[in-house]
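Okay, so here's just one chain, in structure tokens, the form predicted on its own.
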Amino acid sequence: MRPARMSKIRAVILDEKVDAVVRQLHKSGLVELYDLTTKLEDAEWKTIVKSSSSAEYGRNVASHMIKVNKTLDLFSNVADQEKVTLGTMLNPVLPTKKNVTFESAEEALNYVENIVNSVESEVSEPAARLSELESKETALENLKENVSYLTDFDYDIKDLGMGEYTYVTAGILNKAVFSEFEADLDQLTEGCISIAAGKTFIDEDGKTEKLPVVIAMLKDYAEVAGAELRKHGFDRFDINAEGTPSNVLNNTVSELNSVKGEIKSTVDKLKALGKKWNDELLVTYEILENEKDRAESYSSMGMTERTYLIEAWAPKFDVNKAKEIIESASEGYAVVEIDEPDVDESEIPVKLNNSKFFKPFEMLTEMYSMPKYNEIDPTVLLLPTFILFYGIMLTDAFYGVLLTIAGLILQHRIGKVSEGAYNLGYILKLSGIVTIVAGILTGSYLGDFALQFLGFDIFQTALALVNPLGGSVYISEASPLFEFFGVSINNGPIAILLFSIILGIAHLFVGMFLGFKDTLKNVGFLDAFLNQGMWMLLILAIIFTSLTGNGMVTVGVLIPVMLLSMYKGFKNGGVLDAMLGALDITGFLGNVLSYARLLALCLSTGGLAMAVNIMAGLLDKSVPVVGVILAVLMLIGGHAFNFSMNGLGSFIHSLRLHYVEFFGQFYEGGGKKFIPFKAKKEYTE
């Protein structure tokens, strides 16, 4: 129940091998590399090494990078989008690995030269003419919606511009402020001005009113007509062509239309290079991405004039392992120990190390946080009580049905493609079993739909257990299951609240007695008897007064705890804290109710469906012919968002009751994970 325990190698390997090495542990993933960077600035290293920096060939990897993710972006774009629907979801294709191997650098950056060289002999050419298409096609649409304006003047554009009396420029206006400008215009060029406006269009907001103009003034009033333009708001066209504006726009259109054809004809070019090359790229990529791991780990490195020095984490199972690959790959070149960690806890990395049956649990470990190097890994502890607290909060075994189904799909479907579907998957797969067997035992299948539309009452046949919302064969006020200090169990909220509330003692007794194992050995007895013992003690003189019906028990623990609180508070803070500290009492009795919540989600999960049930059923009595089908649509729909809203409420409370009520006994987190030296391999073997 404690993460792996870990060892460190430290190496020192002659400099010809350490590419070598660098590269079988690589594809191993035994270790994780210790940056020895800080290390060596340790005045005492600095005498015997010197640190070392990334490998020179990953600047040539950097810049084959850049090329191949550069293409890829090109094949990308113009791909045909494929239809993300149902089916693709749930059947991801997987990528087809090729199986290259590499025994140098060099070797794998001349296969990928080679394919980057290949590649860009084919692709250079259409690409280039694609973007210069592209800036023409731009150039072409910006000309034609300028032009498309002026079509109702009649002069040649090629007037536009400063000529050697005049200025003639055209452009849009906003029409509210036309005459105002007009008016300014003539009044600063003295009349010398000439403003023709086009017909009225409405712009692409819908609301504003615009005008196509067209102005010539005399070439000495330009500059200062230019700040009168831009003061109105003038959107001046910049158009270089000839002719009027028609003829202009045909043009423009006729070659649009051609240009456009050659772009799709290109397009349809790349599109194919793309399907020849696209694969083969994405292998490439990942190799330069697993050399550019390769390269910059020697920065993490100390080094001599002829040897490099190599630390490392690896778990102590693969210790030995990690050594032999050492020895092999440097040919006996290599110098290698295996130490216990000789840093702060904190540095140590830690590794979960969970069978393969708890395993998908540690994602929800994780995302609380991972635990220290010398924590306890509460992932065993989590997975029995998490499903077990979902089950009974969902509460419905048809709900429980599509559960485990959509468990299934996802962890063997998306799971093949992500891991975190496969994990959660798995997790919510658990979860549909336990609730299909807890709505077996409170008899709920889509709530009460069998008593709603059979007329068949399962809680008056020995098949259900409990019914959440009432009395059943075995427990009734007729059949009271037993007294609990007066209080009769004689219903189905009852019987589930006590069962909650047992549970959920249990629950917090297990995390206080971890902590408490925890505390008395890292602290002392005295912390270990203050933060959960007497906890502990309270919670067997409760059970004790359970079993026997003697209340004094618990009343004769009760007040030695408020009073060890108060000297608890008063040790940690003075007076206000030891007066604080009685109320220590409250909080453990919330922790307790906490567990209520099991109750209240199983009552609303039944609840919602059975008021879904009820409105079907009204639907279908009281809407004549087509009443049937709103009865149908009103099950599916509603049940549905029953399931989901409830599917999603049961893993959040059940996450919470570990995370907040269990965690907070015995669990801190903080630890930094284990992160492997390994190579990728997606696209290769």
Contents of the next structure:
Amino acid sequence: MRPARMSKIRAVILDEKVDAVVRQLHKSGLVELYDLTTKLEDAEWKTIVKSSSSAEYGRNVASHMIKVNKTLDLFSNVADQEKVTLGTMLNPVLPTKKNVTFESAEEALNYVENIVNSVESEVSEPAARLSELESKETALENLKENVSYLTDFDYDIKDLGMGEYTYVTAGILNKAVFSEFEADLDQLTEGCISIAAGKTFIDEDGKTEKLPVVIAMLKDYAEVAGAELRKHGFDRFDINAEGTPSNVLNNTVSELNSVKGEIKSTVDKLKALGKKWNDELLVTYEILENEKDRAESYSSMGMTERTYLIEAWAPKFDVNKAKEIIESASEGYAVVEIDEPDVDESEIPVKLNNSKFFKPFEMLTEMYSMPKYNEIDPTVLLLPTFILFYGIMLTDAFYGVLLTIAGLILQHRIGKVSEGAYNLGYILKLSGIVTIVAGILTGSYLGDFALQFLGFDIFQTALALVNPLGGSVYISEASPLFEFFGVSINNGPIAILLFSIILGIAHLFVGMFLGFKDTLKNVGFLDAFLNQGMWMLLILAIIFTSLTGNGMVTVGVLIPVMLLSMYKGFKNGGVLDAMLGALDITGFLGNVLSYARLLALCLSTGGLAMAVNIMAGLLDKSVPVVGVILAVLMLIGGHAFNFSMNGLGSFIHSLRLHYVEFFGQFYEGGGKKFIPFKAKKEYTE
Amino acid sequence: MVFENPLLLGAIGAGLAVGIAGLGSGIGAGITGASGAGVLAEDPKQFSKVIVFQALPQTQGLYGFLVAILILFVFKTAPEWAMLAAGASVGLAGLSAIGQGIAAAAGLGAVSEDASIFGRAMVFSVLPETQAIYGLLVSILLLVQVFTGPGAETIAAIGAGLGVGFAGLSGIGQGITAAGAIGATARDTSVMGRGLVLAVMSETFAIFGLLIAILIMLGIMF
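Okay, that was the form predicted on its own. Show me the form predicted together with the partner chain next.
Below is the entire complex, every chain and molecule, led by the chain shown above.
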């Protein structure tokens, strides 16, 4: 129930052998390297050992990574978009792993260099050609657009620009300002200007009318006129071509087509290269990532003239394996020591260590917080109640089946490529199974579907134990379960409410017991009693009262508990805190009543399912002809909605009961997660 | 009875249930939606996350709708004051959706920056729903006549409904704290536990409301 016990490995290794040791440790993934930088700043250590820095070859690795990444980017840009369908999502293709092993960083880099060079020799030429063609395409598109406005004019485009005597320019103008523009320029150039307008067209915005305009003027006015042109919002074309506009347009279009054709063939060539090299490059990239990790690991070591000092954490059960790895990789040129943790508890990394059955639920524990090294790992306790609460809150056999199927798909299909999906799938699968059971017990199959459409009232039969919204054969006004504090347990809701509260009290009691044990061990009896013990006594008193009907016992415990809460508050912070302490009892009450949500959410799933059924029934009865179809759509949509809403709600509310009410009794968290020094193995083996 | 047709009270109850709860949900979902629109402007791929968070404050409206339908179902059999009280209870408590909307908006903002915080943000965003659940609980307890004390059948039932309903507004405060706690947790995940403790404080008052409502329904007056 506690995180894995850790040991510290300390090794001094001959410098020639350290690369091999790092590689083997990285491959095994058994240890977390301990960063010695701070420790080595200590004056005493400084005289013997100094901090090491990242390995030299790391820089080489980084530059290769940039290159490979660039090529991978190029490939993904030209590749056809793969369609993400439900089918591909449910059947993710696992990358085929390539088996590569290298004895040294040098060997790995040689391998990488070979690949990078051969890829580059094939890819660099078409890649350069592609970018050249693409910029040419942009220029031609531009030219085409500009010239297309000028096709009404019959003159040689080469004449645009500054001539010996004249200045000719073309562009676009708002139609609204044209006459004003014409008059202004005419005045400015004293009539030495000729302005020709083409056909009106509507701008891209769909509103403004615009005109293509060609202007010829005496060269001397070019400069003053230029300012005038800008003032009127004249959008000047920048065209460099020869021939009449229509000729230029034709030429541009045909040139554009040939460029486009060439782009396509270049892209095809790159696509083919991508198919050929992409997987290889992914492998290469992973090799580089792993090499980078190794190179960087040197920065956490210490070094002397001929040796390296490594410290690392390993779980106790792995530590001897790790020792052997170091000794064999260094061929004996190493001294390895195994020690108990020698640092503050908060610095020891925490590795959760649960059996396969509980492992996926570690996700929920981690989401709250890693336990501290010497704290209880609550994962094992979380599993049974999490799925139980989930089932009670969702309570529908049909929804349970859906959830189990969804869980199986998540776990076994998508879970192949994502650990998170695997864990979530596992959790949902177990929760789904409990939901089915809860649904059968409460006679809920798509709510009251059977009653609404088949006229079969399951609660009139002996098939359902409890009716969440009323009576059943077993629990009804005619046959109440029993009397409880003057309230007759004679219908479903109150039976489930009572069950929820009892479950809650039991759940809290377990949490308190764990907290009590921990405080007793770490602090002492008085604190353990004030924090948890007296509340446990109160719970026991309540249980005693409910069994015997003797209310005096509860009152007899309740009063000292309140006084003790006040005393505890007083001890912590004086009179004001003492008054607040008296309110602790409401906190306790709140924790217990919070479990009433089990009933409320159970009712809301069943009730909303019933509402969907009623509406579908109304559609069926009141709409002629297509009513049946509408009713079926209503049923599918409504139940899908209810299922997903309440499925999500049950998940989070079940989590909440654990995080707030249960963990609050004993669990603090805040541990540092064990992050092993481990090679990535997605594409390599 | 005060009214010629006692069923009037049931009709008002159904209206209050779906009306006020719908108001709360509308505002809450609106607050989250505004934050969601901002997130989408930066990254349209976050759409599914926006939808999930925006769904949270909508449950209150659903609870109100559920109780309204239930009221129409038990129209002829339930005590009329219980029907009115049930509507007030789930309706007013449904205003906690405003707080939930605030928390969900903060949660969404945090998740759009760092996807790994999704679960934590979700837990915080769901806290202010407790109030609505208590409102729903009291409504249903009244309607299915679980408690048969005089408080559950006479005008006293209104006290129960208002008690849990107004105390349910504490959900707004809880939502504000939860939003702050999400921000803190996004910066440092180890503060989640303490953030939960702070956020749960507001719930104390909802629990007072629930407790008094149950006492009224049992007919226990000291």
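Residue numbers count along the first chain shown, from 1. Quick caveat: nothing in here was measured; it's all calculated off a predicted structure.
Hinge assignment between these two forms, with options F153, G617, S124, K351: the rigid parts meet at S124.
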